[in-house]
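Just the one chain here, laid out as structure tokens, in the form predicted on its own.
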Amino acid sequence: MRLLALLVLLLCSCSHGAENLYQRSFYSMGSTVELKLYSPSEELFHRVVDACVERTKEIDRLFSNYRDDSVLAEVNRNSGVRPVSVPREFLHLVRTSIRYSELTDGAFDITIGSLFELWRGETASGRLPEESRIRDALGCTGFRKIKIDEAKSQVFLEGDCVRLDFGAIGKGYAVDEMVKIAKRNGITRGLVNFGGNIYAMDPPAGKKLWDVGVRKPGSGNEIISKIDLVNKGVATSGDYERYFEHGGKRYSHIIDPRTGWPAEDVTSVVVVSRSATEADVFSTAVSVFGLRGARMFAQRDKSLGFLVIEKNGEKKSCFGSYVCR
């Protein structure tokens, strides 16, 4: 769901002390995971790799919406019909999401998935749903349809035509697993990017920032902005790689919750976080929020950044931590 509009341009393959950078990709969730960790061996690099590859299999047996035998499917099928016992690590990303809606005044919602279900089936025909159908699956959507039984670990879902859909912050609590797995392992600098979610662990050495360029939406490697990192989560939302055309008119991927139309005040979001599910999470919301969004979520919190770039891809503003450059 998010775009690659970042540029690493500080990454050096030399040797830092008993360090050197070591590179490896996989695909996994429906995007490519790349990692670039400066590891004092290859071997410790690969073994760490394996268990990134094997903890986001995990993620998605947990919350796929793609497959028929993950967690996220039981629970949808059984919307409305009886609550559904859960492992740990499901029920907290289900208590994190709703926090997050609480946070983002539900323009962030993982209750959206009927929206999704409407939009991708008429779209793909060329055309868009009908007001009443649009309705219809708004009646299916909205946070505090979600039940959370804390001590039999159980989720029940009011209403049979709920589903719940991650892929507004699946791929960034990705990340951040995958970083705990590097850190556990001794290794504290590198990136980890997983389909435009990116988190930046310490610089190599003798460096004390990541400097990152965000790309002109549309422009191929036009550097619009720059932004320095270091133990920060980054993501991208917009509009101008994933979208669907009609009557000439250009309708994002990323839907509003609370309108069930798609968001389109903003051609692109850049979102500076603690962690890369934060980040993730933000950039859904900003994007179905616009300027308004941005500046409301970092006057609420000073430790979020946004680079907003409106709909000519020329004008880009900036609030909170993020410093325009």
Second form
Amino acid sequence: MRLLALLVLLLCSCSHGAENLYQRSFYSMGSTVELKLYSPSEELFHRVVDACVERTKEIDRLFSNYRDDSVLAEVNRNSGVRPVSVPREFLHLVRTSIRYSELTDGAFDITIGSLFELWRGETASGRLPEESRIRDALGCTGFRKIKIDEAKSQVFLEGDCVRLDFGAIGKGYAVDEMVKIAKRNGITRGLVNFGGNIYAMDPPAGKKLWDVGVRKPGSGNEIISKIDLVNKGVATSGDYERYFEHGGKRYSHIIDPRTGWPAEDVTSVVVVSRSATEADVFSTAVSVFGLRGARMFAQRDKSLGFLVIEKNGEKKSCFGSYVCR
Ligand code: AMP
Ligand code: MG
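Return the structure block for the form predicted in complex with adenosine monophosphate (AMP); the form predicted on its own was the one displayed.
Next comes the full complex, and the chain you just saw is listed first.
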């Protein structure tokens, strides 16, 4: 169950001149996609959602680590073997991910795959990974092991054990792609939510902003903070919807690439950013670096905003563009 959630407080279902609010959900990549869009017609809305369904299937065929026939699986299989020719879109997200690794001082790192598989496999078998195996997997981690050949559109992983994993960016990326589809079809008002990775487009007609409430972790519907949003990405993290369990203890599915151990620092974080992709990346990065990370990233990039919630919602701290209220 998701402990931290965003509640949209303002969602007018009344019709606004030529537009009505339509909603539809579908399942993709292990999560639910929820589209709430203001459209001039129901027919257009469903056409847009159908295109979004197809787009998420394409993204899954490129980046899924749960299927053997994805481009990602092919790249991972050839780690240390040979460069793999990949579609431009794959190359683009690898390049984007490397840039975010640099911007987050390595807290976000798509070469986390080997460590993630180790933790998933061992805890599923009722064990914690041995330190020697964590050290080995750390040797298979590090975004500088990714080599890109732009001209040939190829990716090569240096070392035979590097495994890429787009789990911390893929959903945010998919949200931004769905927003593009909506806009291309003339729909500018609405919300796209993919498992807690959200993009808030223009607000309903007559409103200046989306009014979004942040629910207290573990509580019913108690709102502990409010955010005004327009044309922003939002992500929540640290609400361990997915986690490893051992000896009655829960371990985050976010791994610290410096130590090879699951992140422990921050209870929950809400990130507001330019895009859903960026919010997704920074929610993972702040889960790794904790409060210090939120402060540091907000200082470096004034457009980023963070709400960090500690002690089950008893303590909240805001950084950067996030106005605490
Ligand atoms: P998120 O829920 O966006 O924080 O993404 C977490 C997922 O990203 C995990 O399930 C892993 O697949 C992957 N992951 C874990 N730790 C990291 C990390 N430090 N950097 C990048 N991806 C990670
Ligand atoms: Mg993320």
